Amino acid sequence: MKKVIWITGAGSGIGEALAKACNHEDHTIILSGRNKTQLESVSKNIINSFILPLDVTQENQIKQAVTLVKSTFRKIDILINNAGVSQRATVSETANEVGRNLMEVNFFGSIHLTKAVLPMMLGANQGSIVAMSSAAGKFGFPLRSYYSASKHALHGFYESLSLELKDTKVHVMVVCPGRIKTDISKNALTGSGESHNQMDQGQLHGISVEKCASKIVQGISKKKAEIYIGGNEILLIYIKRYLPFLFRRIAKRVNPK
């Protein structure tokens, strides 16, 4: 069946292989993100795909893409929330401006889509819903404040939709990812708001984003509510639920980078 895929984060690393995981003939997908020439360098390798420069932040840019969309397509078969950015810095030398730069792009721009999308998808009655989160959106982890944050205010903003949705076809799935090999650490802002401009180690020797990527795609057709992909750090997620007093011990030994 033809579907219309829109998928933000899209020039890079686990949006970039979404598209790809995605491309079918049959489908359209598109790509959203900042960063316009990162856009065209995976479209050029996607059968049919549409070009949507956004900033999530931006709530104009957001109801200006999804008018496009609908004049355009008519309809939006999955929604991946894939754009986001990450932290390395601690608590005390993380400017406020940051720590609400980071809520913006993971949290609100996350919800804002999701929320100007529903509407198309209630009135069709079908449709998927992906958020991004994260391993740290299910453990707090030092350096990691405000995005570990962002990610727990995902579950529940996510669950709460879901729950709402019970007697409708629309599918809500969370997506926690551990350490994948993408830049992610590199992007991550410093406290004052700069690139950290580093690859941790973890992340360095993490799970490839082509893995991950058909992970998230069976996730959807599977119709899975929360799904976790890494390496042995998901275990941390376990031990965290069942035994807290154990997860302490182990995450302070543990090197944030």
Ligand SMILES: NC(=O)c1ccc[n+]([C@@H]2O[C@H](COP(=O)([O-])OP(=O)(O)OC[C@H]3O[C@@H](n4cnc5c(N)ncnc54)[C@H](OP(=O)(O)O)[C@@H]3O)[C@@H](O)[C@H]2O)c1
The other form holds:
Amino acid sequence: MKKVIWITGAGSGIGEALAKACNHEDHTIILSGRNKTQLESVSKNIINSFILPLDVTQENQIKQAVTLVKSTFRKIDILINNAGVSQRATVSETANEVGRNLMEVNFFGSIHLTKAVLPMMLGANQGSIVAMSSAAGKFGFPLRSYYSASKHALHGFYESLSLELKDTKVHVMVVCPGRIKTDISKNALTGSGESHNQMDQGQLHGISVEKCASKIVQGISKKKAEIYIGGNEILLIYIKRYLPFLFRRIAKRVNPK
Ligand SMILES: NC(=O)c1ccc[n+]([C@@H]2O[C@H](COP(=O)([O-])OP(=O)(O)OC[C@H]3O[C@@H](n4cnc5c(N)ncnc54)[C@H](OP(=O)(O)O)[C@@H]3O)[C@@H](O)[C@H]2O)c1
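Switch over from the form predicted alone to the form predicted together with the ligand, please.
What follows is the entire complex, opening with the chain shown before.
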């Protein structure tokens, strides 16, 4: 079946890999992000792409983008809320406005776009909404206070939404990646809002974006509610759940960079 797939944060990392993983002559991939040049470069490898620059923190841009998608394609089959920014600063170092910005991108950006797309999916009684959380959405971690809080918030929102949608065919999935090899640590914000600009060891040795994207695509087709993707660090999610005292012992020793 021909599908319209909308990916935010599609200009790099996991978003770019998702666009490639969904690339098929039958599908149209809507590529969103703030950097149009990056979206254009990704679109060169996609058979049917539609470049739609979008800053997810701007509600007026979301409204305009959804109106355009609605009039152009009449439907959205899959929305992947992948756009996100990480943090590399302690609580004390992080300025309030930087923390607020992390919440705006990672939490409000995701849920505002979802809310704007939902009426179309409910009207068609079909579709998948994907929210990109993180292993840090399942436990706290040093230098990630606001990032972790923003990702935890996604779980409360999307679990509530999926329960509200129980009698519909609209599917909701939350993705928790561990360490994936992307530039996320370079793009992460310091306490003053500058780019951290350093490749962390965790990311450097993380799993490939291709593997991550393929697991996400599998999760969507199997209509999973929540998936975990990564290496051994994913064990921490289970340790935190079943042995919280052990989680604290281990997490204190993990290098946060
Ligand atoms: N890599 C990992 O280890 C890892 C682990 C757990 C979770 N994740 C999550 O995976 C997602 C993708 O991250 P990544 O690893 O692929 O890192 P990335 O390469 O830095 O990708 C982040 C993307 O988000 C976009 N973005 C940032 N702010 C935006 C905004 N205001 N509006 C629209 N787009 C925005 C960026 O594009 P522009 O700058 O052009 O807007 C960029 O393409 C994020 O949600 C991240 O939290 C990643």
